[in-house]
Each structure stands twice: as C-alpha cells, then as structure tokens.
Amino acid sequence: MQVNQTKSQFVAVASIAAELSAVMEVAKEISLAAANAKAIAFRAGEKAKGFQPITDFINELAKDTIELVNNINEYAFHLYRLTVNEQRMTEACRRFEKVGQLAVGARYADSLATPLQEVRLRTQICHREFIIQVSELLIKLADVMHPARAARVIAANSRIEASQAGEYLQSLQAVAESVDNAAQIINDKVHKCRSALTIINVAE
C-alpha cells in the first residue's frame, strides 16, 4: 500500500511540474504579446490611446504570473524530495522487515525491533510533511487563478479598445485573442495541478 502511494505521489509531482512549465511558457507568450501591442498602439497613436495602458496591465499580469510559478516550482521540488526521502525510508522499512522475518527466533533478532521503529516513524513525519506541503500548495495555484482570471477581463476591454483603432483593428484583436487563448490555457493547466493534488489528498 505504502509503494504504491510512493507511486501516486510521484507521478502527481511529475504532472505538476510539467504543467508548471507549460504555465510558464504561455506566460511569457503574454509578456511578448504585452510587447507587441505596445509597439502597436504606439504606431497607432490616438487612435489606440485606450490600449495602451491595457499593454502595461497584461505585461503585470506576465510578470505575477511568471513569479508565482517560480514560487510553486520551489514547492514542487520540495515534495519532490520529500516523496524521494519517503521512498526510501519506505525501502528500508521493507528491508527491516524481511530480515526480521528471517531472523525470528535468532539470537539477537530484537536488536532490530528500535530501528524499524525509528524508520516507521521518520516515514510517518516525511509523509505530514508531504501533506502539509500539498496544502499549502493548493493555496499557492489559487493564487495563479487570479491574474488568469484578470486577464480574461483585460482580453474583453482590449477587443472594446481594438474596435476604435481604425487600421490597427485586426492587429489589436489578435492581442486580445492572445491574451485570452493564455489565460484560458492557464487556467486549464493550473486546474490539471490542483486536480493531481486533490487525488493525493483523498487518498489519505
């Protein structure tokens, strides 16, 4: 039962951190989308007034994202390690354990009863840890839901300024379209995140 929970814990870390990277990439794509409608509404000059400032808000939104990840890779490699220290000690305790079956009725075969102790009990606080740790994590992707969310909101009024800058419409809308495509994307991956972590946590 304890390896094959090893097992989950491995594999819900994996999936995480390959979801993490891919939030990553998508918010960097807005942060160079942010850019490019920047250079755009400059060209446009009044006829984009109002997208401009929208430009500032998305690349905010890039770089909270961007720092939030960075923040929720730390945990993850932190589980990551505290699911390794767990798999190993959960080895050991095998090992205990079968050389205690194998010792019954040898001389010294209680000498082995106060480490296997020791181990289960040190498997039993690594995996609080973990726990605690997928807790507090959980906390940590709802914070990314925020600027995802934001940036939804932002798509729509960009596409409302985008509809006023004349030439610069279609270019304009792109942005909003981008930016929205991303958001949604975020969305969909940090969801993938909670959900592997939610599985762990009933499992307990």
The other form holds:
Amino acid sequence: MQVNQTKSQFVAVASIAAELSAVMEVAKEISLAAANAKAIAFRAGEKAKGFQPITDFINELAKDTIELVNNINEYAFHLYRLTVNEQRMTEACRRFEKVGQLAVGARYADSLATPLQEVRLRTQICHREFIIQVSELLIKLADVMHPARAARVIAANSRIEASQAGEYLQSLQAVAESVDNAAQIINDKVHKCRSALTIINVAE
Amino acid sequence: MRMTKIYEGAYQWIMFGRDVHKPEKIIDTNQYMVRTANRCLLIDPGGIELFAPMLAAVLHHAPVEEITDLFASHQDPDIISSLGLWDQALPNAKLHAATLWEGFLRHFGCETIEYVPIPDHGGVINLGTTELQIVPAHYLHASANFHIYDPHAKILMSGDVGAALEAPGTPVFVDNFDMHVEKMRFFHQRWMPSNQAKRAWIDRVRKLDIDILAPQHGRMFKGDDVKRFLDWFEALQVGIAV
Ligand SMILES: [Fe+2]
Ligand SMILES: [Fe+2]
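Please could you give me the other form, the form predicted in complex with the partner chain, since above is the form predicted alone?
Once more the chain from above appears, this time first in line as the rest of the complex follows.
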C-alpha cells in the first residue's frame, strides 16, 4: 500500500514537472509574439494605435506567467524531494521490520526499536508536509490560470483592433490568434497539473 | 547469515556471508565486522537486498548505536547499495570511502551518516582502542579502490582481489589452493583492468605481515595460501577483454 502510494506520488510529481516546463515554453512563445506584435504595430503607426498598449499588456502577462511558473517549479521540486525522502523512509520501515523478524533472539535486537520508531515518525511528518505542499501548489496553479484567462480576453480585443489596421490586418490577426492558442494551451496544461495533484489528494 | 569469528583478541573480526535467503541472481558477498569494546566497523556492508539479514546478524554482536563506522572499498552495488538504509538506521556513524566516489555514493542516500573522504594515498580508521590502515588498491578493479589492513590481527580485507565465484554454502577458507585457482582465474582476468596496478598492489602487499587475506566474494586465504595467492596473481595476465 505504502509503496504504491509513493509510486503514484512519483508519477504525479513527474507529470507536473513535465506540464510546467511546457507552460514555460508557451509563455516564452507569448512573449515572443508580443515583441513581434509590437514591431508590427509600430510600423503600422496610426492605423494600429489601439494595438500598441495591447502588445505591452500581452508581454506583461507572459512575464507574469513565467514568474509564477518559476515559483511553482520550486514547489514542484520540493514535492519531488519530499517524495524521494518519503519513499526512502517507507522502504527503510519495511526493511527494519524485516530485520526485526530475522533478529529474533539476537542479543541486541531491541536496539533497533528506536531507529524504527524514529523513521516511522519522520515518514509521517514527511507525508503530512507533502499534503500541505500539494494544497499550496493547487492554489498557486489557480494563480497561473488568471493571466492565461486575461490573455484570451486580450486576444479577442486584439482581433477587433486588428480589423482597423488596414494592410496590417493579417499579421496582427495572426498575433491575436497565437496569443489565444497559447493561452488555451497553458489553460489545458495547468488543468492537467491540477488533476494529477487531485489524484494524490484523493489517494489519501 | 553465517557468522565466522576470524580473529579474537582485545577486539574481534567477524565474517558474515553465505546467506541462505539471498535471491538467486544476486552475487554472494562476504561482509566483515571489526568489533571493539564499544565501537564497531562494518567493511563492505553489502547490497540493498542483503541489508535485513546483515543487520539482523550484526545485532547478535552489537547494538545499532555502537555501529560507528562503515567502510566501502569501492562504489559497486554489491558493496554499498545498502547505504541509504544504514543511513536511516545508524544514529552516529561515519562512512569511510574514496574522495573520488563521494558524488556517486551519495546517490544511495547519505544524510545522517557522515561521509569521510579517503584521499588517493589512503589513511587510517581509528576505532579508539585500535587503528586500521586503509591501503590503496586503485584500479583493482575500481578507479578508486581501497583495502583494509589490520597490523595486529594481520588481516588484509582485499575487496574484489582474491574473489572467487562459488556454489552456495561453500566453506569459508580455501582448503585446496590448486583447485581453487580455477574459480578465480576468469574473474581476475576480466574484472581487473591493469597489470601495472596489479604489480604496484603486489609490491605494497608483500611488505605486509598477513595471516588472513579476506576477499569480498568466495573463500578467505590463510597462512601459506596468502603467499600462494600473491604469486599466482602476480603471474596472471589481467585486462583480457581488449
Ligand atoms: Fe566490485
Ligand atoms: Fe564485489
């Protein structure tokens, strides 16, 4: 039971790390798209006046996302360390119990009682901390959804602004499109992270 | 786990091995313990699969809090993959192992146990009432490799040097050297990479007064068989895979 539990923790933590690095990539793409849009809007001059502040805003959002993900990555790494420790301690408990069976009648068999008790206690503490960290991570992940959601709204606005940009219409529309796509992807990835974490929580 | 006392004086040497519960596909190993009045050194404490029977056997001789020192001759899993478990079990212990292997051995888990790095030229392990010498045996077979010499007990724990692959339940001492040779030949030719390293080791070891040569696999050599082994090993061409 215990061993399977840490196994599923490993899988969950690994998949979170994978999703997060994908989010990071997408956020970097958004910030590239923002820079691109800014250049186009600059060339378009008056025709894309409404577009200029939007590009700054997109860039802000990308930056926010990158920062949040960096922060979350630290949490995810901490979760990974906790999982490794818990796995090691769970394994130690199992082996110490085996020693207890094999050492029946050994003169110093009792001396293992304290280490066994301590490792059991440490395992519990570690698991409790894991649970706390998971719920904090869930909150942080909800934070990442915000810029992504805002980006979708902005993408919609950008389309409207783009329609007034004459010959720049197509390039600005493409920018809006790619921001929208990226925001959608981030949304999906973060959802995946959250459901991976929820699976661990449910396993409690 | 079979336990054999191989030295009894002001302190003891005990050999552990021939574990009947050992999973079949895992290589059989010898572990050694030096037990003083209130401290205890485990030499090449063994693989992770062996941890439970090994500690259970050790508890016949010492309580966990008196296991103060571990030594790993090199980094192989059959030597020390149990480290992460000892790390959870021993409240005050040191691991003596090569400086060169530290970054690797820590993969097994070494948080509570203090890693005492051994420089290339070797050193000593001080157990309070007695002091053991750490003898360099590099490239035999690992890049950084050490043996333990006890000048009082006249025992050289020689890691994989002198190892033989044997059937389960085999006796602990060589009784017929000529017959034993065939169980060692391929192992030494294939595992030991360097004739030059071998020669340097033999020169060093010939200067030591040795009653028992105690390898990590197979049987120990006693008395004249120690010299026979050194002569045989000296003549053997090693590093045959290239
Ligand atoms: Fe080895
Ligand atoms: Fe070995």
